[in-house]
Structure formats: structure tokens, C-alpha cells
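Only one chain is included here, represented as C-alpha cells and corresponding to the form predicted alone.
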Amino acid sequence: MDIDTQILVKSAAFVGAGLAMGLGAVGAAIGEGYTAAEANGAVSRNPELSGDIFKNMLVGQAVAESASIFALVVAILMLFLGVPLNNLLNGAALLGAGLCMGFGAVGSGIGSGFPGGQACVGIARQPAVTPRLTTNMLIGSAVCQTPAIFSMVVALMLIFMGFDKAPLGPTWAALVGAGFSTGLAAIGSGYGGGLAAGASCEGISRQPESVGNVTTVMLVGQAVAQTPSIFGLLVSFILLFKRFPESYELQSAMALLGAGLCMGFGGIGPGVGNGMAAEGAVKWVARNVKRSGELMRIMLVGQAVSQSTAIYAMVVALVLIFVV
């Protein structure tokens, strides 16, 4: 049975708005049940403060929903859109968005679950610093969700730019490669932002005298942890814009799309590694402030150690784009 362009097309949009949402909504529902999970526990420590806590665990929860409405509405935008359909790379683009934004929600979900969770057990803990426990919750749940938005716009690009001057060889491995680099990379960068963020607010809980530099290690950890992410959306940009010379060669398009799974696995790690490292660095401030200049000395030599392999998998995706 012959397949025409349009059918494909229809087809590879139906898949890629089925895996955005799908993929999307694993990280979002598991940071939100941690949350509720911890709240439960703070409640039951502290059963006078069962509204407070009850209120902060809802405000942390959707603050985790919202990597999984963005998945939402890409995954709304590809239904019903209405994308030319007379150009096989839109299909390619289409299914490269979904995956983008599916796995790129992933992270980011579970990671905004980690401080919502923690500042309920500090609030059953320290009623007096609740307010300063929510504003810390606010602004560590607050990047955790930058690698979604990275995601999102890489979906978003992929979606409405145009292909029609673009050969279909080896393009269309190029726009399926950018949406894994970034969608992967976001996976680690999210996941580790949370383990800092989520150190932060127990930190704050123990020693409310801490909190500006809980709060100065934990933006400076998460702000290294999300360079992974940086790195995926860099490839996938170079994948989008760049153009390639028209080639059906099965090994021209596999180097491009090589290039965008290597960036994005390659993130993952790096991601989680340095949020591990700002989670020890946070946590040990908060017990002993007047080292925190020493404590995240060791954190950021840490996190340029464990970044390096994430340096590693880029050199060998930019070798794969324009070397090999």
C-alpha cells in the first residue's frame, strides 16, 4: 500500500503530540505526589499547622504542573495547528518536537517536587519562617523549570519554522537530533536543580538565620547544574539552522542525528551529578554558615569536575555536525 506525503505527516504530528504529553506528564505527577507525600508527613508532626502546610503543598504542586502544560500545549499546537503537509521534514519536525518536549518535561517535573516537599516538612518544623520557606520554594521550583522552557522553545521552533528550501536528506535526522539534545539534556538539569533546591528549604527549616546564604549557594549550584541543558539547546540550534548539502546517504543523515543523541544523553549525567553536589553544598551551609564560602568553593570544583563529561559529549557532537 503506497503511503502518501500527507498521511505521513498527519501521522508523525499524531505520534509527536501523543509522546509530549505521554512523556510529559511522568515528571510532573511524580514531583507532585513527593510533595503531597512529604506534606502528609509534616501534618502528621505538626497537625496544628495542617492549613499552612496543606496551602504550600497546592502552591508546590502547580508549580510542578507546569512542565506538563507546557508538554500540554505543544501537544494541543500539533492537533490541531494545521502544518503544511505537502513536506516530509515537517513530519520530521513534528515527531522532533514531541520528543523535545516530552522528555524535556521529565526532569523538570520531578525536580520541582523536591522543594515543594521540603518546605511542608519545614514549615511542620519552623512555623515562624513560613513565609521565607515559600519564597525559597518559589524561586528553586522557579529554574528547575528552565530546561522545560528550553524544551518548550525548541519544540515550539521546530513546529513553526520553515523547511521548504531544505533537502529532505539528511534534514530531517538533523531536526529529529535537535529535539533529542535539548529534550534529553533538560531530563539531568531539572532532576539535579531540584536536589539543591529541595536541600535549600531544608536548610532554611534548620537555621532561619541562613537563609541568605542557603539561598546564595543553592542559585549558584542550580545555576551550574543547568549548563548541561545549555549545551543540548546549543546543538539542537546548530541542527536547526545550519544547512546541510542535499545527501540520502544513510551515514550523513546518522551523524546528525548521532550528534543530537550524544549531546543529549551526554547531558543527563552531568545534570544530576552537579545538582548532587549543590544539594551537599546547601545542606552543609545551613549547619555551618561561616564555611560557606570553603563549602561552595568545594561545590563548584565538584560540579566543573562532573561537567566535564558533558564538555565531552559536545566536542563529539560538534565533530559528528561538521566534521565527520
Partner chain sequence: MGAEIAYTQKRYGTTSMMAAIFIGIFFILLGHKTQAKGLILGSIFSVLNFVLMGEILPLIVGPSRKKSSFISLGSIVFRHGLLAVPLILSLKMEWLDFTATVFGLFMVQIMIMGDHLLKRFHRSA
The other form holds:
Amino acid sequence: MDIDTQILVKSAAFVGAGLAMGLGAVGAAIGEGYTAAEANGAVSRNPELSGDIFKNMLVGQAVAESASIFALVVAILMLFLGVPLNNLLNGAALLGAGLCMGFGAVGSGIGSGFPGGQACVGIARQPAVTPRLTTNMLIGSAVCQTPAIFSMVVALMLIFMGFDKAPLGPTWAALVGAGFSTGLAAIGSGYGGGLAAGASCEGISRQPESVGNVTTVMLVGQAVAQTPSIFGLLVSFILLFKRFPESYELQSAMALLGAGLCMGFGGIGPGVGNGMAAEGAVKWVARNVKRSGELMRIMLVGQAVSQSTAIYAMVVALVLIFVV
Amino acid sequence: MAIEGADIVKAAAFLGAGLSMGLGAIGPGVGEGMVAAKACEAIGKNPREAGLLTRTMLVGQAVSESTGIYSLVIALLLLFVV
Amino acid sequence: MGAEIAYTQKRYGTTSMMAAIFIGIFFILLGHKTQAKGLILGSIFSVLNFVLMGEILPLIVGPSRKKSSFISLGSIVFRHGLLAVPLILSLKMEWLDFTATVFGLFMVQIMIMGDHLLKRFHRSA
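So that was the form predicted alone. Now I'd like the form predicted together with its partner chain, please.
Full assembly next; the chain just shown is listed first.
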């Protein structure tokens, strides 16, 4: 029995590390592929600017890859830290940490590809604003990394918190659920934040004088797009810190796992939707700067409504945790 | 530890409630975002109609919200009735 | 285009290394030797990663989107394999601090963001 536990915890560490690194790398690669494809079009449109475009790409790629470096750090910690192998809960925690970091890095990786690509196109279109475009791209893709940072926080807590005293009973499901909640919810926020940042790079290259308003609306839109992943973080924290009474019935475990999955999947849609709303607002603020106040207001109203589904998901998750 | 049929049904109902609300939230979330993006486009093109467009947007979003509410209802039914 | 990439590599590579060495000396003066070593080792690999990124970049642009994604996946796996070296070392060795190594790995990114944000505030001022 003892050896079985060790093997299970060890394999959970391997699976978790593989998920974290694998998904993290795939997300970043898709984002870079998008940037490269856009850059290719930009270079062929304006070949004498290829130096500037490549410079912009290199800088953008370095920042965009942060999410997958976070995933690397978490994966290495899981493999080499030497977590005690005698408790099955540690296995559940490592699996949860891997899921959380892996999914969490996907959205940020893909999302930060959009500002990178649009900035390259923008440089070819309007070479005079290159420095502003690069700065705006960097700010946009740095904000895209925040959902991945949330996921890293939850993953590190899952790795480092001791679960010696907690009953195996439903706690294993709470730990895996905590991973799903933040990890999946981060996909939507990362992707949505990227949409807003991409639109702002496009907008600045079309209307350089709109840069101040465009950056402001982008940041507000991205901030609202982060809220589903903050809900995910909240549900994860509750699942991590609440003490669940010992119970080996299937239903108590499934309620906690269900809560994590509910908030996780429920956060994807509103995150992407909020990002789309912000994309539309940013795009039209650039073309119609005088109306930026009105556009920002309608963006916030639209985002608030699209947020409501994430709130339903949070309510169901909280009912699953506290009432059931 | 014997797991009985009723336990499995209850457990499946809880997991199902989570998945129902979680997956059910994706569609309306994205759809409402699209509506808001289009409303921004329309207001950008024609700012004088901002009031009418806001109302239209809210009606459209309320309608696309309904599938999210169906999921909520199903999730709560699974939680408390089954 | 080669010249521009080389310029960017040199610029952020040297500033990152200088910053790492300065902060490292500061840490050593305060008596935190393991942190200083970790920070400098992490920064060396951060710069190495950045230089390799620049060398691979021209290969990624050009082919179709699918092909670019595959090439960048390969390049990420290779470069992150390299970045894993200081992380594993710092977990295994007593004389390296893990947190400082992780911080060092982000030195180039910190320099890039700092450079652009400084310029932005400078411009608006």
C-alpha cells in the first residue's frame, strides 16, 4: 500500500509537470505563430522596414513568453523539489498545480500574440509611430500575462502548502478543483485581454493622434476582462483554505470537483466576451476619438452584462461548496 | 466501503450541475461580448443614435443571456431537486 | 535586418548583465551571497535565451502560419530546456538561491519593460 502511494504521487508529479510545460509551450507557440504570420505580411508590404519589424517582434516575443517561463518554473519545481511521497493528497495537489499552470498559460500565450502581430502590421502601415506602437504592444501583452500570474500563484500554493492534517476524503477533489477553477478561467481572460491589446495596436497605427485614449480604453477593457479569472482565483482560494469534514462518499468529492470545473469553464466565455467588447470599443475609439467617453461607457455596460454568466457560474460553484 | 446506486446518482448530479453551468456560461459570455463589440462599432459610426443603440444592445444581450439562465436553472434543479 | 536584431540583442543583453552584476554586488555587500549567485546565473541564461530567440526569429517569419507555430514550438522547447538548467541547479545546489534565480531569468523582460515605460513617461512629461 505504501509503495502504491509513492508511485501514485510520483506519477501525479510527472503528469502535472508535463501538462504545465506542454500546454504552456503550445500556447506560446500558437501566439508566436500568429505574430510571425502577420509579420510576414508586414515585411512583404514594406520590405525596407524589416529591421524595425524584426526588432519589435523580438522584444514582443520576449515579453509574451513570460507565461511559458512561469510554466517552466512550476514544472521544474514539481519534478525536483522533492515533495513528500507518503500522502496521496500531495499527488492531488501536484496534479491540480499542473492543470492550473498549464491551462493558465494557454490564454496568455495565445493572447499576447495578437498585439505582437498587429504592431508588426502597424509598423509597416505607419512607420512614424513605431516607438509608440512598440510601447503599447509591450503594455498590452504584459497585462495579458496577469491571468498566468494568478495561475502561478495558485500552482505555487498547491505545491508548497502542507496538507498533512487534512482528511483525504473530499480534500483531493478540492485541490484538483482549485487547479481547474483558476487555470480554465485564465484561458478566457488571457485571450480576451489579447484581443483588446491587438485592436489597440491596430488603432494607433491607423490614427496615431488617438494613442492616449486608445491605451486608456485598452487598459480599462483588459482590466474588466480579468475579472472572470479573479472569480476563478477566489473559488480556488476557498477550495484551498476551507476545511472539509472527512467523508469518503463520492458525492462530496464530486461537488467540490464540480465547483472547480463550473467556475473554470464558466470563466472562459465571459473572459473572451469581455475581450471582444473591449476590442470593438478600442477599434472605434481610434477612429472616432471624440466619442471615446460614450464608447467606453457602452463597453463597460456590455461587459457588465456579459459578466453576469460568470457570476452565475460563481454562484453555482459557491452553492456546490457551501450548501451541498 | 460500498458505493450504492443512489450515491452515484447524487455524485453525478453534482458534477453535472457544475458542468452544466460552467459550459453553459461560455456561449452567452462570448455572444454578449460580440453584441457589445458590434454596438461599439455602430456608435462609432453613428454617435447620434447612441441611446437607441444602447437599448438595442441590452435587449440583444438579454436574449442571448437566456441560454445562460437555462443552464443556471438546470444546475439548480440538479443540485436541489434530483 | 540582421543589424537591427544584433543591436537589440546587444542593447538589452548588456543592460541586463550590468543590472544583474550591480544588484549582485549589492547583495554580496549585504552578505546575501547565495542570492547574488542565483541572480547572476539566472540573468546569464536569460540573456542567452534572448540571443537565441533573435537568431531563430528570421527562421520563424516566412513559412505559413502552421509551419511558424511548429518552428516556434521547437524553439521554445529547446530554449526552455536550456532555461531549466539553472533552475534545476539552484534546487540541487546549496549555494544558489532558487527565488533569486527565477528573478534572474526574467531580467531581460524587466529591462525591456523598464526601458519602454521610462521612455513613455519621459515623452509624456
